[in-house]
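Let's start with one chain on its own, the form predicted on its own, as structure tokens.
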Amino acid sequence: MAKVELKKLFKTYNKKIKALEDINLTIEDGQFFVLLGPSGAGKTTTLRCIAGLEKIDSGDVLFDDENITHDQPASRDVSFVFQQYSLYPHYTVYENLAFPLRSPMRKLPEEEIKNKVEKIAEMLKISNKLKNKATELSGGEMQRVAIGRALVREPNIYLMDEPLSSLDAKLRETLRVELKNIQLNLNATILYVTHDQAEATTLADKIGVLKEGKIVQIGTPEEIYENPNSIYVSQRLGSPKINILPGSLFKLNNTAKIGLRPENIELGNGPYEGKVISTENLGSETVVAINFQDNEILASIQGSYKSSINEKINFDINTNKVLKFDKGDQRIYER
């Protein structure tokens, strides 16, 4: 594995569309780094620039302090897991997993290939499928094979482009846990891109938030959630979504807008009175939507909560947890 650095990376398409702008990023050896952002933010382009599949306009890509900016893709030794499975349908699972190890550049003995394939298959719980053709697998099994085909090598870095996005919610949850455990066991360096906040918070050692080709904040999942530097970043993590409200609503001077997490609202008592718009029972918690001075506020509480539509409700807010933003949607930090 390697430490990977991007320095002042710029990439445009058709000489006018800015895909990446001044990207500076360090992924430490053995780190699980997640790039988080919506479609079009530049996530996949970043991966392709590291892999050498896109030619950058300016800037540098370094592996362990060695500049590989102009190296060919084959010589960079990266493993890429795509959103689609991209398996060889006429090959068995074993042959799909062994394929990258049989490259003329590697020349590994067959016994070593067998050992590596069986080890990864066991990690991904597909040992019983090694003789199956790829066409005989379920979607989840095919994605396990696609991930395994990358993991079977020992590259400088694993690049993963939303590899779980096409799977159902339960399977995504299962594979997230397995992927993180495998990364820790292999001490692998992974750059993983997603728009899914659950993937970002459960997988990442560090998160880089992308907006329109720029990295706007880097931090641990806890730092991004607790101390976002803008409204945009505050909206990347958190379910139910953060409440963004006028600063005047709670008489906060010199504050254009505030961010208030639903879990930081206490229902039942308090100086503020609103009306219930709706309640959503999610099992372990209930989300209550409140109309307060013509603003909708979401509050989440543990367990169940019974109320009627338009019922009056009192609430309070945790003022220590209020995030303050200026007119440009940037964070106001207390001195």
Contents of the next structure:
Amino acid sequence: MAKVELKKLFKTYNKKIKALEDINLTIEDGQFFVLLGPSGAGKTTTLRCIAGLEKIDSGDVLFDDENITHDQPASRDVSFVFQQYSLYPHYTVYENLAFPLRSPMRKLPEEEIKNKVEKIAEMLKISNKLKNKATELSGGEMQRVAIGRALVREPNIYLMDEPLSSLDAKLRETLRVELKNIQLNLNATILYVTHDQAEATTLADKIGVLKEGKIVQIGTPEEIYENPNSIYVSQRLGSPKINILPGSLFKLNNTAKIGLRPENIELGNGPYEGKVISTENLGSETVVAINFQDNEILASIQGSYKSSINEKINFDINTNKVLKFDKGDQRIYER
Ligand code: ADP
Ligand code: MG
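Follow the form predicted on its own with the form predicted in complex with adenosine-5'-diphosphate, if you could.
In what comes next, the whole complex appears, and the chain from above leads the way.
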């Protein structure tokens, strides 16, 4: 597969909607790159620009150092998995999977097609459905076939547009794990876009965080979580969400705001006293909401935690883990 680079990419729609502004990123050969951002951030547009489905205003797209910015979509050799299933309804699963291999340009022998289809069906656990029509599948099976149809070829890059977003939570989790295993097995180059933080952290080698058409940080999932460069990035990962509080609350001078992750708060002892607003037992952890000087702070504690509403509660914070931000919501780095 290929290394894919975007250089200074700009894209506007109808001459006024700035969808992408100065996108720079490199997806290494064999890398699982996830673009993470909310709806409207420019995720789909980025994929469509790489596939050649949108005309860009300026900038370059490179595959293995070769500039393909002006190449036709058909000659770019990319596989696209769309957000909505896009199967041929009257075809069987087998024919849907075989379709990308049947292009006249390729002229693969039937035997080879069969081998590839069966291999991919096995990876995606749909071998027993090969004879079914696409319309006879459940939503999860359809999306497996859609992913399989992309993976059956070895293009320059797989482009995946929130392929799991229409599935229920359980299935999404299962397919997420399977997709990561398949990518590792195939050593595939994937650009996967999502607004789902769990997908980003479990799938990605590298995450690019998108905000209003701009990439605001690129890093490993750990780097993005531990070392975000702004409040916006700090809020992309973490559940329950990071606490963003005024710096003055903990007497941190020259710090407009701080970010404090719920797991970095210790309950029971400590110099700070608040009141319990609510507790939520999630099984392996309990999330306790505390009112501290009229600020709501979420703390997460391993296991269960007994307390009643309005009860006084003491707590401490792990100061080494406090993230400091300036007035512009950008990170203040300690020297
Ligand atoms: P995402 O996939 O992250 O939700 P998109 O790439 O679809 O974001 O959209 C980025 C921005 O471009 C949004 O403001 C969206 O409204 C706009 N946009 C996307 N497609 C079109 C289009 N075909 N015509 C006009 N505006 C569009
Ligand atoms: Mg989209």
